[in-house]
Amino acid sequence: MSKKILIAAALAVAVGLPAGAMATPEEDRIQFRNHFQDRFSEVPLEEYPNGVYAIDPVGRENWEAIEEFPPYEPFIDTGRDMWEKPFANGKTYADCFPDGPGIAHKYPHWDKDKGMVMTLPLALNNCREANSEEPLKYKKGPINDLLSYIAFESRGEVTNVVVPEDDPRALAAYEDGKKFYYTRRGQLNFSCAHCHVQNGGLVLRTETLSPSLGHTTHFPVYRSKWGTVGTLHRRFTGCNKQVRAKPFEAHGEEYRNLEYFLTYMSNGLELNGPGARK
């Protein structure tokens, strides 16, 4: 399965077939999804939000060790405070987001007033903006506070993004979230998918490749490695950087397209971050 997954994605990049052409979204999704539990057959599905975990037993013990006293605590205590915080103005992020603070399964999301797919720390960021305060950066600092108190508040919470069919422009940025992902770049030639699809589960320097279902479940994460939290596109940058290619902007289209998509092969799953990996 995963080959022909494989396969009919790099014939679509190669000879530029139109979005939409090789599978809905729906039909990439169930094979995404039958990729893993063919290979993994022992694993459950619910299994899949916890990572590498899910499929590494030796690394479970050390994450379920770590997770008694979890590294990402502090950072929640200090989200919540800067949601309750009143801005400048007096308004909070709860007017802007009536819903919150468990919100994160609502995003990304397409927007059809804006003709753009919406990511929640964008949309953050316009909060700030609409109430004359500096936006936040995207990969360091306060919005990972901010984003793993609404994380938290969001547990249990299920993947659910929705690709619009009376929207064509969400097909397409969904398709270039597809591309991108099944695209090589980089010195070493290498596509998100050769790593997380076609060697999930396979060593790598050391350390196990974790599948790609279930990624976008757990952000932010603190990883080990970065001693703090750093969100989804933070991670996006990193493994742009690993393979040797030139990364994008955070939230930039590129990425808030490869979030779509990918998110949206998780539909179904819980979220449970903030997650600790290493």
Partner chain sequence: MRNKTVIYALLLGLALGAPLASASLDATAVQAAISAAEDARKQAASVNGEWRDTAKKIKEAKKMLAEGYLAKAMDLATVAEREGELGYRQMMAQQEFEMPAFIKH
The other form holds:
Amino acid sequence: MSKKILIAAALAVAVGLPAGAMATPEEDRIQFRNHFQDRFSEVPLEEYPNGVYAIDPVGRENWEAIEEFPPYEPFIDTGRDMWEKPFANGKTYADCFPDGPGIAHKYPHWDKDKGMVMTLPLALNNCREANSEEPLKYKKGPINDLLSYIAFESRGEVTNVVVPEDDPRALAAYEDGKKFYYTRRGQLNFSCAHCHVQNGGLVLRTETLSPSLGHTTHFPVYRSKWGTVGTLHRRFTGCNKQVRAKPFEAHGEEYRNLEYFLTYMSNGLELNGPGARK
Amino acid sequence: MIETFSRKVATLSGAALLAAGAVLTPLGASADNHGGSEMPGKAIAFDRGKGNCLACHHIEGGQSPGNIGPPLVAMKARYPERAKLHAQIYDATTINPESAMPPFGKHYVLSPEELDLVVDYVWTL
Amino acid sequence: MRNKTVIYALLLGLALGAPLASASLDATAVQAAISAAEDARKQAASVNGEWRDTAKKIKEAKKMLAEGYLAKAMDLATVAEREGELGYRQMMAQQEFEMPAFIKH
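Target state, the form predicted together with its partner chain; input state, the form predicted on its own:
Next comes the full complex, this chain leading.
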């Protein structure tokens, strides 16, 4: 540990950067993971994709009962139909995504040509537009069917977000997402990290706060509160609103970069979507 | 812009305080009688759209509290100076920069008058 | 400390005359306050610091002004401007990224 600091310090001096700017994404991820593994030392790593149910035994019982008859199943079926049904021009999603439908683990990724983070919903809409179809709405509605099917077909794949070193814009996007995650927002003045890192496992009113680790593995998610399946960016929107901050555009730059950072933190964890939550 | 803005707020809150002054004085006096249940600050503290203190703190008489913050007990012993208690609730980050407690005064989650009432109430806990 | 504040407030209130604020209210002043609120909101948005309900308050202020409820419109505009200012300052105070200590291990 101290050796690492020494090396980092030496590097910082050599490169002339302030020490705080030195952490690489990989260092961030290890620190992030260690934070939770120290805090919940009895919880095995592979449990984190189960969200709050990894640490809340009471909630877990209900959840296990719900998973016996998964509420997201009909959405998977509808999504399969969408995937297979040709567009008006005769092409299908498979023409855009030859490796599909099990492609969730390839997103988000850095798109060097476009110079931006590419998310799965954005790629799906790009495919639709390239085939003269209307784009789907990003938070509610049919996109969730399609995503449910893709998530289901991607189960067992492993989160593996890459921040390529040959394009400094990729690291900048990652850093931007990281800063977003740790920045206080809204009238109530919370960062994402205040609830999901600092206070993960504690109870806010009646809700146990889930640890951030594993937050991205199971989307889209069926929420009893929503009565339907919703996207990750819909969840971001809700969490921004509850601290009385104006939410950002789904799949706009802020949330894309946030997803890039947050998914990177879960590298190594298995995909298990679609999920079910309260 | 910040200058004009603060001037305007000063004017407004001056007027508001003046108006509230008549109400505030007798309340301040009753803060000592430990009659928690009748204090107007209690309703504000418990109201989910106002203080919502129960989201994070156990408070005697409050339903389903969270546990992000410590139970609010023995306040007068722990905060002999009312101003310190006021400061914690006004903006907790001045005491702990990483506090998860919302800055109820600084961000006007509560109006200055509401904040005073809540401090009066919490001080009796 | 608190007493002092109260005294200042009293003095201010006396100097201005508490009811004066509403007496001197005209549509032009309210319109100016709404414009100022809109500027403040935009400034906060420019640093991704806009709060959830600021735009709603401005919209409501415009509606109140149109319906002739000047005092209500002024209140809303004043609160919205303050929110814009606070949201902007909140972001400016965090320009320099710092990893919180609660995750340092």
